[in-house]
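Here's a solo chain for you in structure tokens, the form predicted alone.
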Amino acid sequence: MAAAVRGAEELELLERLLGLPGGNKYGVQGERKVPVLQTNNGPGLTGLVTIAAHLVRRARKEQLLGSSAEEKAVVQQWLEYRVTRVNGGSSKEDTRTVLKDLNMHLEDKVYLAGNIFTLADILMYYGLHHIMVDLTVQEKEKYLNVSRWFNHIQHYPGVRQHLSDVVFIKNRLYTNAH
């Protein structure tokens, strides 16, 4: 089973795909191991959601966040999703239920917002890299639009980094005909 990317080094990789300096010190409170960002000037950042938000308005990247109101929301909806679905969920069952929600969201969309690329797309990317490398060819063919969705971010400029690569078969190598 593949490790998962969680707290500090997936805001080091939101970082990274930001181009921002590395060097922020990141630690982790309570049983869940939430992110905490220790910063110069006052108290720490808590919150995995709370945290990526202050790095991309760091990099003046705001677009991620959404552009419209409604585009905000529903990224801060899949923001919310991401901690308390995928991070939260643990069994088999939970992890059928998330992919199954994404991939009857993304049957008529390219990102999870629509038609643009958000930071709920990178930290959803994140959140499901372990669960997608190990999904056998068939689990991959089931949720479709997942793999879609996934297999576009991976290649997004910046966003895998040393992350493995999840190989989707884009022919199928049998047919029903006779």
Given for the second form:
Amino acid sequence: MAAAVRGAEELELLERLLGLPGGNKYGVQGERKVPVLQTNNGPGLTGLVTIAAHLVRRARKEQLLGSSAEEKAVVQQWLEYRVTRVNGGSSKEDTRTVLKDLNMHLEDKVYLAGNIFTLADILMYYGLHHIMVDLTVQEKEKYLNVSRWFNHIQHYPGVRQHLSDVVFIKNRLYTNAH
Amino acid sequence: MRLRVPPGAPAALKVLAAAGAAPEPVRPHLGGPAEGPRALPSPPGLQLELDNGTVLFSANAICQYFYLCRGEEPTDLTTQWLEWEATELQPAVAAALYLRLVQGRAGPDALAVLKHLLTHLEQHLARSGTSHLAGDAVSVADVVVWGSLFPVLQDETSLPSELQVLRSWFRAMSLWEPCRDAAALLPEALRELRTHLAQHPPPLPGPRHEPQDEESPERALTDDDIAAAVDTWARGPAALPPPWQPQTPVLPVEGERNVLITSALPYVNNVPHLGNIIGCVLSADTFARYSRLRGWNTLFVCGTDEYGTATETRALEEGLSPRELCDRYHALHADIYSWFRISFDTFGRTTTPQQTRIAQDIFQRLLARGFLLQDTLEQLRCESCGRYLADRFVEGTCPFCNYAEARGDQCDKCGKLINAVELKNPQCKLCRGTPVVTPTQHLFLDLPKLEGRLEAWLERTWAAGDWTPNARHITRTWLRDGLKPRCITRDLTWGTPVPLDGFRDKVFYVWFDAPIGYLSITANYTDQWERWWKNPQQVELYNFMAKDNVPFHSVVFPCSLLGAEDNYTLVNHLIATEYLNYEDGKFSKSRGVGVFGDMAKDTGIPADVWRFYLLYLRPEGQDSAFSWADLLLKNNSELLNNLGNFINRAGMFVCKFFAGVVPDMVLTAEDQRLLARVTLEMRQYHQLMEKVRIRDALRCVLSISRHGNQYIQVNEPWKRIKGDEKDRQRAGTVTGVAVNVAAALAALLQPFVPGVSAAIQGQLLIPPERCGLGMGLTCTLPAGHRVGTVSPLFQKLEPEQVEALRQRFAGGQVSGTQAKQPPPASAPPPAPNAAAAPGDPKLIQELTEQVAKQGNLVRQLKAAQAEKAQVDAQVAKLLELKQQLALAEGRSPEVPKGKRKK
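Other form of same protein, the form predicted together with its partner chain, not the form predicted alone:
What follows is the entire complex, opening with the chain shown before.
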């Protein structure tokens, strides 16, 4: 099984994607290895979503958090879903539920928040990468909407970086011969 | 904008409070079925549908939305609190609520899982110097955190007093109008929440809060452990749950945990062996007793499975009608289980009119919904008998090795499995006529058509229920191999008739029919059986069985019930054992190897010792083996030297040194450590029992008495009692604590060895209202309590005694035919071979067999309420045989039977 992109690594990917100078030091806390960002002023920030949103605001790319109240709430909701449901150590059954949920949600949407690309897509992509790498051709076909969305996000400029490219086949591997 | 708040949604409070703070009033739609767009994640719960069609399903996002509408943008700090609440607080609160509402633990106990989070809040509020979590005004962070905490705390005084700042924040929040209005709905919501949690137990809190399975209770005690244990101790009998007072018949009660327990139905004409007993009935009984002790509303159902070819064959051989045969064997089963103290609420049978009614109803519903198929099978039919022949009714020449007396299902010579129609020169076993291959119509359950529903159900039930790993594995294997239609009809007469034209001469195949026995047996117990079996919302169903029975309970029977579409209660927890071997071989009735239920009592070993040893061996996770030498060892080391010794010493000290009155106790640090140690073991015990890990839970009980023995050994009350005033007080404290540990053991042992438990309660004169099973050690026998007469609970087993038993049950010398013959009701016992010398194993074997047979006969006569003279005559014969056996074994006939002294 592919290793999950965890906490600090994920935030460093995000920094580069946002064009931030980098150089932040991340610690981890507790058994869940919750990332912590030490800041010069104040007690620091704890939690993946908290730090990621903070980085987005610092990079002045607030549109990634949504523009209207509706969009902001939806982005918030999917970020929460990402940290509560899609975490490194989840069981096979949990993973299946997540893929089913997402597949249904993405049935009529381009991005998680509808028609705009947001931080939710970015973090969900990082969170799902290790799962998608291991899916069989049949599974990718079964979760077709997730596959379409994932393929789209991994080709979004600057998102994928050094992560492996997950291959999605658009025509069927086996024709009637089998 | 539509806000839907289903009853009992754990997050309802914060959403209602945030809605109350929204700039425009939002009218929540309470309860009711889901309407409109489908929300994530499944199953749908609380949701807010926005005017543009977007659906928010996260309670925190909904709260955030209301605050965004007020123009309050999220900040780093509010985002951080919301993330913390979702990832840390929510799971811990769910666990605490589960402990309190479902398991009925006391407030402080339940709050323990939250302690580090409450401290975090306190520290933040104290350090920031602001009155609220993200500044001096109420923000979305306060509403979200308050909404999570309120159901567990309700009142700031339930917070530990050292959390002063948190207390005042919580009070201020609870008085704030939107929160106050939301909180008014709480009493109703809590009731719903309790039901919700009972059906969707949250995952166990992390290892930080409670010892996990892997973590041994031997871990170092913390000050918190000790403080909590001392606190529980001081609460005395108040810390015990009140005894459960069931109504009769036991019926589900709204708002309570309703536990329905079934044990796999034993096949009527097999006398159960020890492996069968530990595999289902004894395991189920232990859990049922535990469940009742916890005050859960419990119904425990079992009975004999009576239809089928095997019964019909056996009845023909014995010249009885199947009904007569079943009557006889049903009584035999009931007798064995009652000797083992199995506490069925009802022990019924599958051959009743209710069975016919319910099985035919399920069949009709499956038929009406298109889940049944018709197909033709080729089967042998004997024209002179006018019947289709089941495999066992045909003999012929083996198609593989030409052995002339091959059976219809298998060749005894080459061992190959045979399809009866392939036999050369087939013969009807009854009339010796020649059967002919005839096509016959049969009905099949269309499992492939039900596979989708089955998988969806399994996914749900596996997420919430406790299924043993072998049960999950076997089920997965079945699904992986793909389901095929299964034949549900048979050409027999002894069965539930098929109510369909063209099939009226057929009956249901036992695998379709037998599990319906659970329902029909309950229906014979109460006419309100549907409140148990058509009530998945309120009832939790536990199925106990050995692993060979798993597919019928996890795949086939659920498919029948799902297809019938009648809101049936399906299994929530499937508990399957591995196999118990006998002295490293298999139990075999035909070879006379192993101990069978009816013989266990003739061994002179008390029922509770059997229960203890079988539960100690319970094949949990892997096969285990019964061994006589090990039985002796466990009886003498664990029961006698560890458990019995401790309880007896504790009681004896009270009698001898304190005139039978529990002395005053002045707890020192050492005593407190013992309380904490015992409490940790008790917690582990509860965790294991809740997961039905019975064998491991029994280990906890034994650890407690081991700690107790050590405690007495180190403190030597028998010496101190002779010392000065201070020493005598110390002796009093140690004796008092020890006898209270013994009282706790009585409750902890009740599910395993009920007779021993009752004996302890009797000896220590523990009043019934103080026999409850607490979560920790508490002082139930306060200073001044008078105990009764204390006597030893167990007897030593001697190696010679056990060796004789081992030889007696080793089999080997019995010829196949002799063992296969059932005990004929009228046959006189054959005369013993008088010429054989004492100690002759062959003679002992024969006599043992005869004693067993005669014992059966006597029991059957008694069960059938035969005339007293007739019974007495047979009893006299039995006694005579026993005497001969004793002589043959070279022991004195008056040897004590090793019964426990009372």
